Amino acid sequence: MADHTTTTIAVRDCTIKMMRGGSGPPLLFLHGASGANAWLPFMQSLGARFDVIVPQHPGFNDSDTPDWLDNIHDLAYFYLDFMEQLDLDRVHLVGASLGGWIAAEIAVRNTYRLASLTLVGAAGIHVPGAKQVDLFLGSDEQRIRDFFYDPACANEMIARVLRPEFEDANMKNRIATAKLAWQPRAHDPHLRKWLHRIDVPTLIVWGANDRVFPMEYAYAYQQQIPSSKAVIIPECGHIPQVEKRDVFVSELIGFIDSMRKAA
């Protein structure tokens, strides 16, 4: 099993916390609005095949909140600088929810350091008419329940995350998310028209029962990103990497292995 370390790194005068573990090609995972305060089982599984790098975004968890952080584009440029500073090459970029939005914004700007892109229940675009819950309007507990298809998974996450020692970090994450995604709600009106610029193999992973961004969003992304592949996981909500870890890991590894065979 892959051990990991937790360190800090300063990029653009912003100090962030970063978890890193495993060995192999670099895999950069960008977390969602709930942050990244633990080395989760799916990261451990991926560490058997990849050098898994999980930074905490500027403004989230234990990372600094820099004066320059105004919008999602700032995070996209930050991570381009981050990859350059760490001299990462042929990176498998994986982003979930808010992190998927950041990943898409990175890829439309510059794929020079990327080997592949994976979007998991990604925010970032708007699909008119799609019925979805608004995570800004419910309680913390209801928000977590809306993430999952399986109530047992929701109960486990509630017990792990909604603890007194995490109250400050949870509030910090909510404030940062509101700053980035309050209006327009969780999307960039200009992103969709530039998705055709993504020129690396792209995997789109979605839960069939995602209530936050329903699977219509997966197909909307697939239609706009050239030669992308969409995988819909049944009986799964907004966090496939947690709720259906084994399926998620298998699909991601299979996708990357198929790239190598085709090369």
Contents of the next structure:
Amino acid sequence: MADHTTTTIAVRDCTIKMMRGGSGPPLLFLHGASGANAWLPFMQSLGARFDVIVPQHPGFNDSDTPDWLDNIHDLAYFYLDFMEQLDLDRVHLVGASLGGWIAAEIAVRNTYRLASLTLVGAAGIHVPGAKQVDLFLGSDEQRIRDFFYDPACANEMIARVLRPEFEDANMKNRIATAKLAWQPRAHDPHLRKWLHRIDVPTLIVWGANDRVFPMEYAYAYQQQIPSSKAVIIPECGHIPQVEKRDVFVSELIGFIDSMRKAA
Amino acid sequence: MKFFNFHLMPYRHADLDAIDQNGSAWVTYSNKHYDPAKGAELYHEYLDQMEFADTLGFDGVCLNEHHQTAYGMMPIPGVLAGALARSVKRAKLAILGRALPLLNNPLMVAEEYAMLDNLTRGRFIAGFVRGIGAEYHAMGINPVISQERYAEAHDLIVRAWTERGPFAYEGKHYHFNYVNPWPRPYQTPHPPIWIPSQGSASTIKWAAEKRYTYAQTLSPIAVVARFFQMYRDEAEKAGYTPSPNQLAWSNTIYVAETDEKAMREAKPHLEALVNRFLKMPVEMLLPPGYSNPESMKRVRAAKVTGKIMSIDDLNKTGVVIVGSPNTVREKLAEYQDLAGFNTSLTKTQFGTLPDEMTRANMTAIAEEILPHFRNRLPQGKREVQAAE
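Which structure goes with the form predicted in complex with the partner chain, now that we have seen the form predicted alone?
Now the full complex is given, and it begins with the chain already shown.
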């Protein structure tokens, strides 16, 4: 039995690729700057409980790069259209890194179709003084090393991602990321002003050893979003869903279950 | 051939080992290594050299623009052009900068260049560049929109020079209710526009179509010849035959009594330029979106940024010309015929080369080289005297 399907969908004038697998309430996962070209183990695990939907953002991987794509707000509006077109309801929106920024931008605009929000090592705001690596100045390999606490995880991702057949896609993803995140670097100075508008239960998941967006970011988000809680995962870098998959999945499921009990 | 004294104005007292340790003289090389007392002396030394070039009979002097680097101390070339506008009496004055996409208000370049054109009574040459990739790290400007900002800024500046204001301008990146710069340029319709590039095909095509002078930066002569041919082909496609004056080769020349002496003297200073001042990681040189994916892949595959080059490599491949007066004359004539250019943008100072050696080099070039090329055109043809 196939664990997921890969299809394309046109939202207005933009055709994107998306992976979808599992069953249950919809869970929309928004990927980070490295794109999404594989059905990863954490998606498989979440598929046991959710209808997991993983689109490739406009500008990334095999999706179109539409003329209208200039900034992160364009992607937030795109995904509002996307949820409307798929008629998704009570969505558990999960965004990692750059995808977390998109998720936060969606949620300050409109939570009508959302049941919950989960931000994982999310970009989008700026915390003064937090020491961060420059993701545009290091080599591809160094960047991946900076993502992880455990070098073995980095080696695994380097072997999986930095392959000649992915060179074009990797470059496309880098260009899309630069377009969205070069300056201001990976944030929108105005987002913080409106985070109070997020009126769905929010989980903030962070690696204690995240060198890209350090833990201070988790606390800053937690302070600004009304009904939010932060979970810090020890011995974990920027990509908890990969580096600490079991903890990540159980925290996410626990959060959604407790939300249901409360409701 | 026309000779321009092209200065990069390096911070030649830079600690070369510290540059090595940092991996580059750009962006992250701490300005704690800049000593203002030495820097001030250098500015005057270099400006004096430019004035010396004028008295020696060079046809022009060239400034450029780079940011946050020991490679060159000219982030705002207009300041130095202003200083030279009155002291360089005869030669043309070219700025082979301004990196237009780095500016949030390109109308200021229309103003700045028009002022310089008035100050020099029409001896000014206006360069427009995108800046190299490192500039986008240094100045926090998004490299992905660099090309569209360049195109828009260029159009705005040329319109500001050629249309009578005020008029309104609404672009994607720039917005003005009133475009009406005072002063207007001295030259009609505007100062000559020169486009330096590393050899992007789209830039060459565009420069040829606009009839702008194309300047090829630091490349082996065979590559220069190929790009200049591309320019001539594009010009023919656009319906005209370009003058060789429209092709400018940016080079380095060092002349001494013998080949051996010239090579020995130039070696440490030239190698400091290419292996220390110019060195940077490929991620710094080519941020995402700065150029199209094909050329990014080509440069990454060539691993050009890591190569250590010796003066022998540079001289053999014709990136530079170093030698006795006779050798330099022969090679320059050979290269002029091969590539078909009639403008030489010559670095007479390079890397760590001290003042007295620079001046000796400039004098040797003025006495031994310039007169032989004064009216020489590609293929050994002679310019008709009435041309200028």
